[in-house]
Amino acid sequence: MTEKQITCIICPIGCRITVRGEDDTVLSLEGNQCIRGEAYAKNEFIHPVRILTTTVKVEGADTPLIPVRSDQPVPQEKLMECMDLIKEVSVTKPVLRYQVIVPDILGTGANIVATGEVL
């Protein structure tokens, strides 16, 4: 059996939740103060995901980098592989806010989109 201590980030309370389970099965959960914390801890135990934020090189512009992020969470185990791919990407101006820079990165369903603009 695996035990994980998870700090819930859904609300400002920041409950410390203890989750016990095996593989994709949660056997027990304690420490949450609401049902949202329970759902968060279960998901975090079974398959943690994160929004990926970073920068991409901009060629031929006064600004050498533009901020980007994933438009939906990416599996945590793929974050470093995504970063390796993104560091090889460069764009040319103009770049518009929410423009897709890398579609469906590594087959995750998440697009990497610009969060700034370079005109």
Second form
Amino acid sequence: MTEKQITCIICPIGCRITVRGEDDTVLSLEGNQCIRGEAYAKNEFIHPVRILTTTVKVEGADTPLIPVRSDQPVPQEKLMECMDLIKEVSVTKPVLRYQVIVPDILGTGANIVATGEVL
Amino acid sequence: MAAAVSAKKQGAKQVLVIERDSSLGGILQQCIHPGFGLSYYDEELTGPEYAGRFIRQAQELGVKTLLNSMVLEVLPDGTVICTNAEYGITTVRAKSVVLAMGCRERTRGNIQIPGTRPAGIYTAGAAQRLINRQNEMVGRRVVILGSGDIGMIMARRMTLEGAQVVAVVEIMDFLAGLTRNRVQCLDDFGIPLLLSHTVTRVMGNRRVEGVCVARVDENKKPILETEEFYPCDTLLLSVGLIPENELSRTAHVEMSAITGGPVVNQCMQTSVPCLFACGNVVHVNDLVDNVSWESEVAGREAARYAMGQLPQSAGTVTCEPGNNVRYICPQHIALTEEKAEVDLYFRVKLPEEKVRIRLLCNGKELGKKSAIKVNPGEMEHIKVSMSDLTAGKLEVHVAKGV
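I would like to compare: after the form predicted on its own, may I see the structure of the form predicted in complex with its partner chain?
Starting with the chain above, the whole complex follows.
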């Protein structure tokens, strides 16, 4: 059995929730004050996901970088691995907003897309 | 941008945005992280996306822009003197002007950290610009002073870029920024947060070699026996923001000593009638969504002023911070015949749980609401309708109780 301390970010109260469970099963929850916190803590325990944002090199433009994001949240534990992959990528102008830079990164189903524009 | 869009929508014939940078969007361009627009657009956007929406709207509505242009002076009659490489010194005559210069970061000089003066000390925002827009990495082993949002966001950003963030050090006994940033920026990466601690000394000759960190007592004085050396090559400062009001002062706009920005009424109008102001130049905001709403008011009212449609005021209500309230924006309300709702934004002095917020006009209670938690880092908001107000004073009180 594993135990995780989770700070709920659904509202400003920021309940400290203690979650106990194994793999995909939550056995007990303690410290949440509402039902939304329960759902948040369960997801955070089973599989925390995050939107990844970073930058990608642009070759031959006045601006050396273009900001990018994952168009869906990616597993939190894969963030650094995604970064290692994105580091090797570069693009040439023009780049439009929401243009896909890296499709389906690490098989997560999330695309890395541009959030800025270089015209 | 929000003010320009709103001024156009209100019917202003010509709207010009004068920008110092080479592109539009201001600080949002370097804020590549998500978290913007949760209330304004009901979705989570990054800074460039949020700015992009306003830029597109401005272009569609025919807002003109002057980039790479530095405003040297704004005169109390609405004349703006600016300079750029193409036009030289240029004078723009406007019927009304919206001041939207934003804010600056407090620096090492502002907080007087003792020690040597090596390379490797950056404000968090300067480091953010270098990393996110200019492709320059600022360091490998980092201590961050201040738990403001930019500091925490940079802790995550530096970690993602391969640096090691040794600690985030905060002098107060509570977090300065938003809780969600602590969770997603510090806890996610196991970055330690040291509350009630401060940096007491910077060491290193050419480059930062480390900093001393000590616990502080209840008067925020460092306890020397607790001083510890943290080896690092970079110190980032996230120790507060100051509204950037050089131009407002030169234009003889009345300033508030508490916010560091112009005193405004509910139209975001300053003491100089043709000058309006919005965003971080008025008071430092934690959410861009609030800035956009406030700027819409400034743009709309500046347009009405230019078109001669702003009604005469029949009296003034002064907004006075009551119990546990540091300031209220706007500072006063010009009473008119118009049926309007006025949004009051305010910050508390100290964190408190389970509070009641009360709104009193000349002693009469006009509204109340309860909040589960208030925090100086998170701006609070309450509405009042103009028709309920009478000339005199309007107080906001925050006190424990339900």
